[in-house]
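Next comes just one chain, in structure tokens: the form predicted alone.
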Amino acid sequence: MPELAEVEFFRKQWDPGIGHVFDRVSVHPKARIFRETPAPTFKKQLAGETLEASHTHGKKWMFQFSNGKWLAGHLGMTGKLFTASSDYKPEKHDHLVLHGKATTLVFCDPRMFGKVTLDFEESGGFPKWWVDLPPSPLDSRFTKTLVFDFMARHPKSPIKTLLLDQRVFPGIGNWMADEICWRLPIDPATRTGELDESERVAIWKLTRQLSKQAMGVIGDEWKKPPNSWLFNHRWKDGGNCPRKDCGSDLTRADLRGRTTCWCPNCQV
């Protein structure tokens, strides 16, 4: 599933069409990512309206259009949102697409995982499941306090699967809590009630870290990162730790429904 960077990169590809208006909307009325608003409203509450803005929190997306209208959503696993001409036809697997006399915007999702909504605020501001929002990694607020705070709430809790919990760390995902515990270097089964106060600060300075670099490289012009990270080296069997002193088989396994790569001679 796209993480905070990739869903960083997504987002500006809708950016050309600000400014614009758009006059009609296509949608597959019975695609699943319509499940939460019907198809038909955005066809009735977008067609004239004009693109104003555009953001993104963690794993989630959200465009402002003109009369307080906020259209939002996530990629699921297959899901990319992309730019056509104004003459573009729409294909099968593009649910929701806007058309503009000099562009065309596009939500493609091929296995339907994705999902979009569509809020009203009459006053023009954020719509309030926005603004409640926990705060992401770049944020200012995402404090060493409100992390240890966490942390001490899930003891039990293995690292990895700690790092993945969205309440705390917003667009963290499965290759991110991978490389934070890589670089650390720490097992990502070890339980946080078991990190010292190194390590906790640590992840917290890694989580912020990883965050900023990931959308530099990732989320401006999606750009491969380097081989000195765990990243291009833990998606497949057979690959091997990129730690200059080390070089040892990755192990893959199954860590509470999460496909997992660590170093077994790094992270111990």
Second form
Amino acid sequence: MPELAEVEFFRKQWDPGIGHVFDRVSVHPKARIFRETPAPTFKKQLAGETLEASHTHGKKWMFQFSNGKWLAGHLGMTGKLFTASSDYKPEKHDHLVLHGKATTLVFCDPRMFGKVTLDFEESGGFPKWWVDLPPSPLDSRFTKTLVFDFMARHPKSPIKTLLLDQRVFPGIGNWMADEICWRLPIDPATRTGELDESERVAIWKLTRQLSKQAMGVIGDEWKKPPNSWLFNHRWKDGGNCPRKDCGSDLTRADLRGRTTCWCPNCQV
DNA sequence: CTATTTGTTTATCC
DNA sequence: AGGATAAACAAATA
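Structure of the form predicted together with the DNA, please, following the form predicted alone?
In what comes next, the whole complex appears, and the chain from above leads the way.
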């Protein structure tokens, strides 16, 4: 689920913990989210530290702790961050839990496609890999040239598949990629090399526009997006194209392994 | 019981 | 070498 705006929403769920010390950390030692770093390392390193600040970039989040410790992560398909009361008892899928005097911070992820990592920076600055992440669509460095060059390198990929590539479209996920194709409108299976200049410009602009809009709608309070977006119609069977004067039945099918929803009438 | 899932990484084939 | 594609990962939900 979580794409750039949802990740921003979840980041803010830990805001009540900023400025607080977390003296105890509990983990599920076998949970896949810890990947290459042993779970006890998170326990040992984070216990006693203060949460100082938080950040997001695309689908990644980063929590800055005292003594140059950085907790980064990804929510995968089903990851969630939330705050609970200080007497909260971790449940089955709560893999990483920080216990403070006033509050408990929880990372929960039933499917465990998410991950967490730990970085140490003596200097106090961001870890280098974080600084080197590709520019977000919300950043002015997300230029037309960047997008055009990437498209030129992948002329045979369907445009929707390209939009999911985090190396150039960080934060764009399945619903956003479908939304962009629908707004253009273009068939999501269109090979990128078949797009003309104006369509490629539109992809770039719509990526920026939708990223900004999603942040506004979902990033703060997770409001329901307007019915004029494809978003509200794409999940249920029998959804109809919300475009004015269309209303055709939407189609859902697999495209390179991802469920894709589009309007067969508008998107040709 | 079966089919489905808003993501990423790895393997394999070209 | 590097791009395109499918499979693997795990568990809840319908």
